[in-house]
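So this first bit is one chain, no partners, the form predicted alone, shown in structure tokens.
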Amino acid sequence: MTGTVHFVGAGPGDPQLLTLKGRDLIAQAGAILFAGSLVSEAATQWAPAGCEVADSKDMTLNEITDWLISRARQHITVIRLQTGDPGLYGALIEMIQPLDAADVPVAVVPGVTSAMASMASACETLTLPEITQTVILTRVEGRTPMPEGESLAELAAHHCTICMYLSITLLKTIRRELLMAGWSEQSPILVVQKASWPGEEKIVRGTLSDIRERCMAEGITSQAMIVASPALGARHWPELKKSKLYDPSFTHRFRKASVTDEEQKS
């Protein structure tokens, strides 16, 4: 019998932030196999006794497809643990293609991305009401060309929430194609490094103006989200849009409007 792979997301660093599903699963592995340049081991701390774990933060992809074969030949359950959600950065289909060459079975567990959880620390929000609803997962361009119609400034020209990975060496581009595409100078600018990682996490606010030299002066330098958005420190503003859904002159299927459209601004 050949045991099946789960690929488990980790979270952003945090422990606790792993899915229950997930942890349940580190719980009954046989052999489990994480991303030690991103994952904290912490995460592999629910693997039962004599369980094998190992990093694969110094292997190929070709070390990490035969680790991955050999131990399912070995084991029911191996896990292939990686930061943040497989689906977005993990290289996870280039992983799952020689598996279902040697016909063994995949599974995938979603995990957090630290684009939620970097919000999550800095208590800030994706969206806002009539500021935007809209958010864009990217990466600026740098030894990984972007496909054509993915550069930032074409992103950026949508003036909604737009998360960057894997790009904080590059805040010199990504303040020129923002200014390519509209924004200000004084637009808002989040960075948070190692989001959720007990101890080590950093939160940088600044404007596109300043945001390069208040991450040089935190030592800021990898692992890190960048967020533009119009919706960030709306904590602070005075007055918001609210939402409809709590609006009580809007009726949906679990209520009824209790005061009219009228009434509410008298």
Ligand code: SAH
Given for the second form:
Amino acid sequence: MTGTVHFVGAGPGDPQLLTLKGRDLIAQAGAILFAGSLVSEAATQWAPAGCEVADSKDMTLNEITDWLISRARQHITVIRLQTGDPGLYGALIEMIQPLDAADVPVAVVPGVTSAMASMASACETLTLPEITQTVILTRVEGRTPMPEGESLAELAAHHCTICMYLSITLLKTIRRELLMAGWSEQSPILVVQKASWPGEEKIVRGTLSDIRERCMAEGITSQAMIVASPALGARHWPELKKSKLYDPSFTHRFRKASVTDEEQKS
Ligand code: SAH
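To complete the pair, please output the form predicted in complex with the named molecule; the form predicted alone was given just before.
So here's everything in the complex, that chain up top.
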């Protein structure tokens, strides 16, 4: 018998943000390996009695995949619990390849990624009509090199929403690259640490010129999302371009326009 290894996105921290599918798999798991440095162990609260639960924080990649393969020989359902979504900075393929080589079936369950959780915590939108309709999920070059064409300065030329993972120690670089791309010193920046973690979340707002100092003052040096976006703070704008979907002059599949464009303007 060989069971399936499910790579389950645990979400950003709050166990309530796990998907129902993830929770149901946990409830039937024979063994769970969670990434303890980032995933809250609380997500394993639905594991059945007798389920083996282990933390991978001290394991190498080989140890992780050996563990998953050996458990798949013993249980029908084995879970690798990952932070946020498994497909974002989650070493997913590095783990799947050895499982493929060992003929162990795999499946992936998506999770709420920390960029979305951070924006939700701050009551911000990722897209806004006529302001930005595009989101870039990226990181800034540190020890991991960025592929050609993906430097922050190049990406920032789009002036859209940019969510930066794994980059909280690189706020100086972020400022330099965004300035190079034409963003102003006054551009709003949002930093959320431990988004959705009950009692631990910190939200810091600032501008490109002062966000680094503000984060230092709050002692934020890890587990934080940085968002640069022309849509930040829109909740308090007096004038908004509204979404066409709810516009009375806009006809779509489920609703006929009740007023014409001209009536709307007058
Ligand atoms: N797969 C994860 C990302 C893993 S990389 C996801 O989809 O969210 C780890 C980085 O994710 C951290 O450096 C931080 O930038 C971000 N991160 C993870 N959890 C977070 C949280 N609860 N709040 C803010 N940022 C978080």
